[in-house]
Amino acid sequence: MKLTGAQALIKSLEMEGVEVMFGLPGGAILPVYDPIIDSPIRHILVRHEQGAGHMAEGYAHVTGRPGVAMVTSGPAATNIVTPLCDAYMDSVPMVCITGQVASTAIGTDAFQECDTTGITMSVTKHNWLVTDAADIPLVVREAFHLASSGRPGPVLVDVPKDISNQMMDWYWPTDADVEADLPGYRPTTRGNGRMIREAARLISSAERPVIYAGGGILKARAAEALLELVELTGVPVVTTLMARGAFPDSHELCLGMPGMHGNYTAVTSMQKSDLLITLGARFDDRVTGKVAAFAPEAKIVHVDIDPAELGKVRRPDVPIVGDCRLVIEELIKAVRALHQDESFEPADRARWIAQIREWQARYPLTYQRDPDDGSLKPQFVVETLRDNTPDDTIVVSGVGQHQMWTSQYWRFDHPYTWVNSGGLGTMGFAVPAAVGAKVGRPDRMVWAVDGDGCFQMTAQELVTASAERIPVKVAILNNAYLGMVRQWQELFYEERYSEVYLSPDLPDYVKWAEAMGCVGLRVESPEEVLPAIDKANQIDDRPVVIDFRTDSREKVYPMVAAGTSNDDIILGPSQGEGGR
């Protein structure tokens, strides 16, 4: 069967099971848009290429399948670099297809030409510049294989316009074809048996162990295995920003989020532990604080699919390269075998658990719940939203104070219900990612909790949501500032507020929402919060935006200042400001 390169590309996506893609056409990719008309693949037309990338990410976060974005050459390709980097940092599977000028024009500074593969080399697992239409099916198969296997991540396929128009003989590659063409790509999925047995011995012998669960748990679909391991061993768990929902917050051994804005118990339990069982986490600087002072007495078991992560920040005593789910399942077997050995006596952790309970009772997350001036506290908005939505609601956040408050005060009891930008910290992530998440899970309620600064960066994608009848809901915690920047300026720059004021009224978020085809609501007092949320929850035929006018003075606590030890955690005014 003879096909053009463009037809082969769309057919290849169909063969990979792609049901939806996000994109925006232009000259160099135009030949590929023609066969979409005859394809069962749903195409969602975005209003900016960055939106296409973040939608693909949101889709991937909640489904586990690679999100697909397609844009044209030049500025369109550069506009999608931010989502590619975001996906790369957070290990999100994503396939990006870009148009390119004709191969004969490459290198001539042709109209809308840029070196897309060169620009994206450092923010993709791999990328391809297609030079022959006959290669397209194999390249697409390889792209999906690389994006979703090993440590997941984004890949990019750059297709020159003349290659899209070139004729080829259709075929579909076998697994053997893919393996033969990727001879150096063999991710290690099964952990070393000796190391797993050593890890089991350390876990059973430790008196003050903590499981340090990272986003790799979710990428490996290992949430059930983690729960089984915890209930077998009785070891408490911290869940990083990228792992919220990987272990249920309602479980008695869940300590919540550690790190710069983690709760006191999660932060301090890691500091005082004698063993960190690190599963799919990467010792990010936002978790460790000052590395030299991080968990000084702890031995380290580190499990990760990516061997480059082992020893990158903290040298592990027991390094295990492998898929988190498979390694945890073997670890469970090893622990059980050890417990059946009558000569082995596991450690007594009663004092450790009692100490953790004492920390939890003394230092809970808190804020001023009944302010004298009647101001609207952002934490109250998050709590009210949490308590008046289904417990499997998917919540998406932008980046900043609202992100931290949502991670702190939401209760995540289901995996794949928390979508945020962790590693890159991309403002403007929430709205398009929420759209992608709702497309991936139309059966779920999807709320985006956004800041006014973030919202202004990508709000135009609500036009996409309205046009496509994708009923996402957006809660703007509008404090009229770039809140997290203001917080740092207040604490560390002597309240010299340089370029952080945004204004509560400009733009008018209700009118803007209505202009984009959404329902717009405004809330200015605590009494109005629940009625507005109830009204939004009842609307299911269009997006809803609520402008919550929150207290601009409110800061995120606890806090570990950048470059300081986690022992120097700042608790906030309600608990005496300083550390312990």
Contents of the next structure:
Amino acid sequence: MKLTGAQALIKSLEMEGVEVMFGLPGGAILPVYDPIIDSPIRHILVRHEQGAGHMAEGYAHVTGRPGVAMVTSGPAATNIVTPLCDAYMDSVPMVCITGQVASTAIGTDAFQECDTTGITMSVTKHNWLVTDAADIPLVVREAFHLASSGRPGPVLVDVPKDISNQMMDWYWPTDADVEADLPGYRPTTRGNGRMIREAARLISSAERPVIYAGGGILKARAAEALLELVELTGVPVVTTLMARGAFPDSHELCLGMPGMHGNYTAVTSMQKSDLLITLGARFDDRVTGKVAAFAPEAKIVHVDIDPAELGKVRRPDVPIVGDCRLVIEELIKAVRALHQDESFEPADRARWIAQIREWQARYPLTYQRDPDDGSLKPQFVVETLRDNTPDDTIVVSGVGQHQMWTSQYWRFDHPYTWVNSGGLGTMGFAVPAAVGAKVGRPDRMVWAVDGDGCFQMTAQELVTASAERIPVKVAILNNAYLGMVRQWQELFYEERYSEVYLSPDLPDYVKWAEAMGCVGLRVESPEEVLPAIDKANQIDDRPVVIDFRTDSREKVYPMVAAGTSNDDIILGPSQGEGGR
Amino acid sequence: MTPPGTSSRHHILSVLVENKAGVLARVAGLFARRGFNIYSLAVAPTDDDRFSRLTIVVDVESAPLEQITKQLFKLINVVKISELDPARATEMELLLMTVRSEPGVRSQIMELVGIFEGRIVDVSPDALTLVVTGPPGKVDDFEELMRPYGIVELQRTGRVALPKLDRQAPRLRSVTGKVV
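Instead of the form predicted on its own shown above, give the structure for the form predicted in complex with its partner chain, please.
Every chain and every other molecule in the complex is listed next, the one we just looked at coming first.
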């Protein structure tokens, strides 16, 4: 069967099981947009290429399958660099297809030409410039294989226009073909047995252990295995920003989020632990604080599928390269075997658990619930939303104060219900990612909790959502500031506020929402919160935006200032007697 | 100054890569992005035309060698990495140099080239172009000896290396224990 390169590309995506893709056409990708008309793949037309990338990410976060984005050359390719970098930092599987000028014009500074593979080399797991239409099926198969196996990540396929028009003989490569063409790619998935037994021994004998669960748990679909490990060992768990939902917040051994804005117990239990069982986490600076002062007495078991993470920041005592799910399953067997050994004496952890309970009681995560001035606290909005939406609601956030409040005050009891930009910290992530999440899980309610600064960066994708009938809901915590920057200027720059004021009224978010085909609502006082949420929840035929006018002075606490030790955690005014 | 050939800061990585467009850019880009320093780099095809071999001398003061090799190995086109301990490797480098040689000193230069088993490959009335190969330390020595004469231009290839062969003599089974 003879096909054009463009037809082969779309057919290859179909063969990979792609049901939906996000994109925007243009000159160099025109040939590939023609066969889309006849394809069962749903194409969602975005309003900006960055939106296509974040939608693909949102889709991938909630489904576990690679999100697909397709855009043209030049400015379209550069516009999607941010989502690629975001996906690379957070290990999100994503396949990006870009058009390129004709191969004969490459290097001539042709119209809308840019060195896409060169520009994206450092923000993708791998990328390709296709030079022969006959390579397309093999490259597409490899692209999906690389994006979704090992440590997942974004990949990019750059297709020159003449290659899209070139004829080729259709074929579909086998697994063996893919393997033979990738001689340097063999991810280790099974952990070393001796190391796993050593880890089991340490876990069973540690007096103050903590499981440090990262986003790798979700990527490896290891949430069930983690729950079984915790029930078996009784070890408390912290879930990082990327792992919220990987272990249920309502479980008595869940300590919540650690890090710069983690709660006191999560931060301090890591600091005082004698063993950190690190599962799919990477000792990010926002978790460790000052590395030299991080968990000084802890031995480290570190499980990660990426060998380069082991020893990158903190040297592990027991390094295990492997898939989190497979390793945890083996770890469970090893712990069981140890328990059956009659000479084995498990460590007494009663004192450790009692200590943790004391911290939890003494330094709860809280805020001023009844402010004298009747102001609307952002945390109250998050809590009310949490308590008046289904248990399995998918929550998406942007980056900044609203993101931290959502992570802190939401109760995540199911995996894949939290979508956010962790590593790159991409403002403007929420709206398009929520659209992608809703496309991936149309059966779930999807709420974006966004900041006013973030919302203004990518709000135009609500036009996409309206046009495509994708009923996402957006709660803007509108404090009229770039709030997190304001917080740092207040605390570390002597309240010298430089370029952070945004105004609560400009733009008018309600009118803007309506102009984009959404329902727009405004909430200015605590009593209006619940009625507005109830109203939004009843709307299922279009997007809804609620402009919550929240207290500008509110700050995110606890806080570990950048570069300081986690021992020097700063508590909020209402967060217990230890507030310093 | 410690001669580069003997510095413990420098480790040799022998990296087998797929012979595809852009692979060198990926390696160079990775080093730049992670802040690793390359001291020297040599690239050449191997006996199998699907692969090329990079011999990279890295500065391990810029980053731990383990991180460098692990990050390199994440590149999809990198097939195999061997670390060569300088003490257990045979290293070779080639130096091409044009040196001023007024008629009075020409014979001295020719004598030194002879000692270093080099060759003269081009001659003009007042300059010589010569080539010397050998372990990097020897090439360094030669460069220092030539400096007073006036080096006009100099090009070194960067080193290539292979592991040293086992020094133990092979057991000659047919001989031992056999009564002749």
